[in-house]
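Taking the form predicted alone, here's one chain by itself in structure tokens.
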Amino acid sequence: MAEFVMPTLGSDMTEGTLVEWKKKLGDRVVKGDIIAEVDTEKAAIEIESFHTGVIEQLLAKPGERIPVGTVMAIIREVGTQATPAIQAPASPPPLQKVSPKEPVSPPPPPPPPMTAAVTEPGRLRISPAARKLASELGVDPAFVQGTGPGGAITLDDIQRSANARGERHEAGGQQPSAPLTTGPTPLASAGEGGDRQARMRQTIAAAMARSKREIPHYYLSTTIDMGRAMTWLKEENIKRPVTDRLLYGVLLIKAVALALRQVPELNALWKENAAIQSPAIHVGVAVSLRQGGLIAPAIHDTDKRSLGDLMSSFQDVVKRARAGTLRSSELSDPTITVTSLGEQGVETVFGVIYPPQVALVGFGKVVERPWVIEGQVVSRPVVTASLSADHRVTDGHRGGVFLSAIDRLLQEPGQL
């Protein structure tokens, strides 16, 4: 028997809210099946199973909040068989942990989400956190036409809903770039988006809190030139069709990867006074949020993949970031954190390590700088690299190698 349990997506969460079972009891699973949805603070996520079998036994109920750890279902593995010794002792535990007030106050109803799922006209299919913007822009989410898995709305939905309404009532007045900045800010904002909003911020200050605590951290930056990157990126864009373009951050995201080869110890997780690293290499791109807050989720085996795979899975992993409808795994398995601030004007970024992750690498924006080249001083576009690193696990001197891989890699662009 395999236990099912809800999955630590960041060391900022606590807890989950089942938002729905994908499978039912009796359904054979293969590894890596959708089993379940989950509510987080941050995002509706859907979480995979880790194993192949038949679904024994469904713990815990749509509407629960459940702790970390807690088990949620059993899983009959392959090549095992049912039988009442194993079944039995296996439930009372997780009901004891998961739901101890439904005996005790039976009269009340579930909780918000689950209540929003059952009394949405027409049976919606739409994440929590979708319906929670369509609360706070004034949306009424029956209207809106979904584009998710199965015709889910999400928060593109919302977002393109209340965006249109704002141009028919503006009556040919600029649309607003930002719609929920023109309301009040997402802290103030009153209900349940305002909560939410509010609870984002604690998990986010507690995890930083703690990365600045308990992790003593080192800085590190170089300037790179980005000349031959910049002009090897025009030309190839020039050879593909418009949609298989690249950005330059795919460069930046790919030298990361393959530099992390040359210094394995920055692809690690802190575990139990220990670092354990990873053989795989997930590099965590930070995703800024719409409702607000970031989210950090994994581009899987970066170093192993095309340019032009890279770019795909980039942009695929920043839309669904923010329709919330990433995969569980894509937040628990990030192996170093790469951040960018470019597009907000930032030059420089020096973050804080995401926990349980040893590092964190940040990109400012491609600027014009006089650069020395052959005794002359010309014009070049370059690009300001930082590292955020764990000291206890690595010291200045390999940071340096790292920094210096990354851009040694830039220089042959064509080689990435």
The other form holds:
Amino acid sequence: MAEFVMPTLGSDMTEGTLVEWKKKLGDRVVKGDIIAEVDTEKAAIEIESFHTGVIEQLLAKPGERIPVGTVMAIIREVGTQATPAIQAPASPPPLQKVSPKEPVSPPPPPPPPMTAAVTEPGRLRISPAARKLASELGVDPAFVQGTGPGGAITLDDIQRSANARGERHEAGGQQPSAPLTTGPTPLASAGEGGDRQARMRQTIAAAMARSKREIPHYYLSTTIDMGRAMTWLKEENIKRPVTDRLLYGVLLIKAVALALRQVPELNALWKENAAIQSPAIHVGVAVSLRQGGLIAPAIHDTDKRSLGDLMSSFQDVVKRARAGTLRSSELSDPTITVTSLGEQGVETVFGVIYPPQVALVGFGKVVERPWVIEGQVVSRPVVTASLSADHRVTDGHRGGVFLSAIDRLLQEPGQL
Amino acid sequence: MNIPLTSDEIRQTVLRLLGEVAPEADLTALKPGVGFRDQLDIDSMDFLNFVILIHKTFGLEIPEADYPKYATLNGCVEQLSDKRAT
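The form predicted together with its partner chain is what I need now, so please give it after the form predicted alone.
The complete assembly is shown below, putting the previous chain first.
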């Protein structure tokens, strides 16, 4: 039996709203199938199943805001016995933190404070329905004593807690000392455009503040002669029909991916006080969203793709990022982020690492600059590549080796 | 495919394609002689997608070297009118 939980799709995500189930009870799912659509602070995301089996229970309802790690459905894996259906609300399903998907899934946020209802660190047994009611009534489930199976918090427990609080108010009693804001917020404002933008800014700010607080950044930059790459690209695009043409950004992404093979310690995630190198290279590409904000979906196995394939994937993820149809794995899997602000006229990017990644590569605008070749000053198109990296994982020497590798790779664009 | 024949039909078709690429853009305020990228929040990916749509809609192969000619509404109408005439 497998639990389908609300996944974490980046360090800035704490919850999501179930928009709709893409499967129904009894449907067979294969690992990778889209099983649900979830709205996050940034975009609507199609959530993939991590299991193969049959949908046995759907525990969450469309419209519910669900914290990361909450069990949303039960999938009976092939070869296992069916279990009696959970009859909410008398027997709410367990809530548990999502297990990080090795090796590249970001870790869940820190568990809530331990209370009587927490049976073990990070494990709070409460159904989505009870959690929703708690939110509506302003009750923090972490301070509710569960009376359901295994100490699970039921709808009655939430209601009882709310009633008791009301009685304390009437009697002039004290509010619980713990804040009441750790539960989900009301759904009412989720679809409002302006509010959504504000919340996106808040989530980005939270992730970036965490990054700057926890990650000892160091920054390096180098100027790369793009003459060969631009000439090669121009000639290559003459051969290609308009539908198959390449953007120069694809060369940069591929060069980063191949350079990571030479400096693999930058292709890692920071988990539990250690860097874990990823065997796969999934470059996240920063995409600005029409309504503001940004998102950085992964192009899986970036280093193994041809430039044409990479271009198709790049176009696809940009289109779907802006249309709100990204897949969960595309948000949870990046092992490094590449951002390019050249089109905005920026020459140098000083990026903030997106946790739990340990590096970010920025590219600026391609500009014509005087350049010395064999003693002659000539005009060349150049780009500034910058590296923001985590000093807990690498130092400037390895960062420099990495930037040099990108430079070398871009001098032989035909080999990318 | 319905191939537009008049300048106005070409103009309307180009605006429709632009709207597909940048659905949030207010095209009613678009200045026909000013570059799209100077007025709209579109990037090189958007522009490439726009050129691809022109290619598919009008059945024309557009060399990369000609991209600048399609950078304004007036430029698009002029280019597509010329291509239609040849």
